[in-house]
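Take a look at this single chain, the form predicted alone, given in C-alpha cells.
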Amino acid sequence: MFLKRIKLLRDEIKSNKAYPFSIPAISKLDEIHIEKNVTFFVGENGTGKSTLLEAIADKCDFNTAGGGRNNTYDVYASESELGNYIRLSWLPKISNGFFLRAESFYSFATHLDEVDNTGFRDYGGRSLHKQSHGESFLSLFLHRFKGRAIYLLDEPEAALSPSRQLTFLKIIHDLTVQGDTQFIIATHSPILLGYPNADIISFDDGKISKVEYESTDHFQVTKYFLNNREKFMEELLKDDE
C-alpha cells in the first residue's frame, strides 16, 4: 500500500457554500484513512464520491480527464476544485498509475491513437476504438495495469457486464496479490464491492464513513431485487391511485 491517508485543507477553504464544498460528505470531510490495498467509494450520484477520486487523482498528476502522467490531451470541464484543498501522505510516495474516468474514455481513447507508437502495446495490440467498449476496458486492466502503482477507478463497472466485472475481480487479486498495486475504487456495482478484505466507504447521509458490505444499498436493494422480483417490479410499476 502506497497511498495512506487523505486530509482536508480546511484553513485554505475561502468559502462553504461554493461547489465542491456544496456536497454536504466533502464539506464534512476532515481525514481518511487508506487501510487497504483495495478500497471502494460508494454513495448515491452526486454525493461526491467521484469528486474525491478526481482530486487525489489531481494530486497524483494523473490527467483528470483519464489517463496517466504521461497522458497530456484536454477535455472540457476536467479540472479538480477539489485538488487545490487535499493533502496525500503517503508511505512510500509514487508516481506510476492511472485514473480512469469511465465518461470520458473515448477521449482517452482518441488520445491513445493520436501519440503511440508502440502498436498498442499496454492495450492488446489494437487500438482501444476498434475494441468493443468492454474489451477496451478490460484490455487496459489486462496490459497497461501492472506491479508497484496506484490505479484511481472511477466506475469501471460501466462496460462490463456481470461476467466481466468477476474476470476484472481476478484482475485486481492477481495485481494485489504480491502487496505492491493499490486500488481505490468509485463504483455501484453489488459485484465488485463483493471483493474479499476491501474496505468499503460511503458517502451517504451527508458524512464519509466505513460500511460493511451487507449494509450498502448496493448489496440490499440487489438482494431483494433477485429475491423478491415479482413483487418489487409489482409495488415498483403500479398505477397511483
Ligand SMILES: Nc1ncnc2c1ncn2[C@@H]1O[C@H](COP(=O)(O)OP(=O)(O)OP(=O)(O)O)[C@@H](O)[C@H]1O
Second form
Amino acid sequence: MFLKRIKLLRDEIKSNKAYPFSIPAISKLDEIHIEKNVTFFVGENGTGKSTLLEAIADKCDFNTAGGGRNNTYDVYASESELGNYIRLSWLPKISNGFFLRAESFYSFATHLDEVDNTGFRDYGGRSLHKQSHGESFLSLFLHRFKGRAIYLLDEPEAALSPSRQLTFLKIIHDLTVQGDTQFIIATHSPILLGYPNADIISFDDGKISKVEYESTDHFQVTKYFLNNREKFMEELLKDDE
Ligand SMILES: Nc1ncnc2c1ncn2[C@@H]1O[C@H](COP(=O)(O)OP(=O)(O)OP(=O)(O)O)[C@@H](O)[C@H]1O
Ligand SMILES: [Mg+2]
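Okay, that's the form predicted alone, but what's the structure of the form predicted together with the named molecule?
Expanding to the full complex; the earlier chain stays at the top.
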C-alpha cells in the first residue's frame, strides 16, 4: 500500500458556495485514512466520487482525462478543481499508475493510436479502438496493470459483463496479493463491491464514512430486486390513482 491519507486543506478554501465545495460530502471532508489495498467509493449519483478521484489523479500527476504520467493529451473540461485543495500522504511515495475514466476512455484510445510504437504491447497487441469496449478494458487491466503502482478507476464496470466483472476481481486479487498494488475504485457495481478485504467509503448523506457491504444501497436494492422482481416491478410501474 502506498497512499495512506487524503486531507482537505480547509484553510485554502475561498468559497464554500462554488463547486467542488458545494458538494455536501466534499464540503465536510476532513481526512480519509486508507487502510486497505482496495478501497471503494460508493454513493448516489452526484455525491462527489469522481470529483475526489480526479483530484487524487491530479495530485498523482496522472492525466486527469485518464491515463498515466506520460499520457499527455487534452480533453475538454478535464481540469481538477479540487486537486489544489487536497494533500496526499504516502508511505512510500510512488509515481507509477493509471487513472481510468470510463467516459473519456475513447479519447485515451485515440491518443494511444497516435503515440504507440510498441505494437500495443501493454494493451493486448491491438489498438484499443479495434477491441470491444469490455475487451479494451480487460486488455488494459491484464497487460498494462502490473508491479508497484496505484490505480484509480472510475466505474470500471461500465464496459464489463457480470462474468467479466468477476474476472476483473480475480485480476485485482492477483495484483494486490503481494501487497505492492493499490486500487481506489468508484463503482456502482454490487459485484465489485463484494470483493473481500476491501474498505467501502460512502459519499451518501452529505458525509464521507466507512460502511459495510450489506448496508449499501447497491447490495440492498439488488438483493431485493432479484428476490422480488415481479412484486417490485408491479409496485414501481403501477398507474398513479
Ligand atoms: N466541472 C464541474 N463544474 C461544476 N459542477 C460540477 C463539475 N463536475 C461535477 N459537478 C457537480 O458536482 C457533483 C458531483 O459530481 P461527481 O461527478 O463527482 O459525482 P459522482 O459521485 O461521481 O456521480 P456519478 O455516480 O453519477 O458518477 C454533481 O452534482 C455535478 O453536477
Ligand atoms: Mg462519477
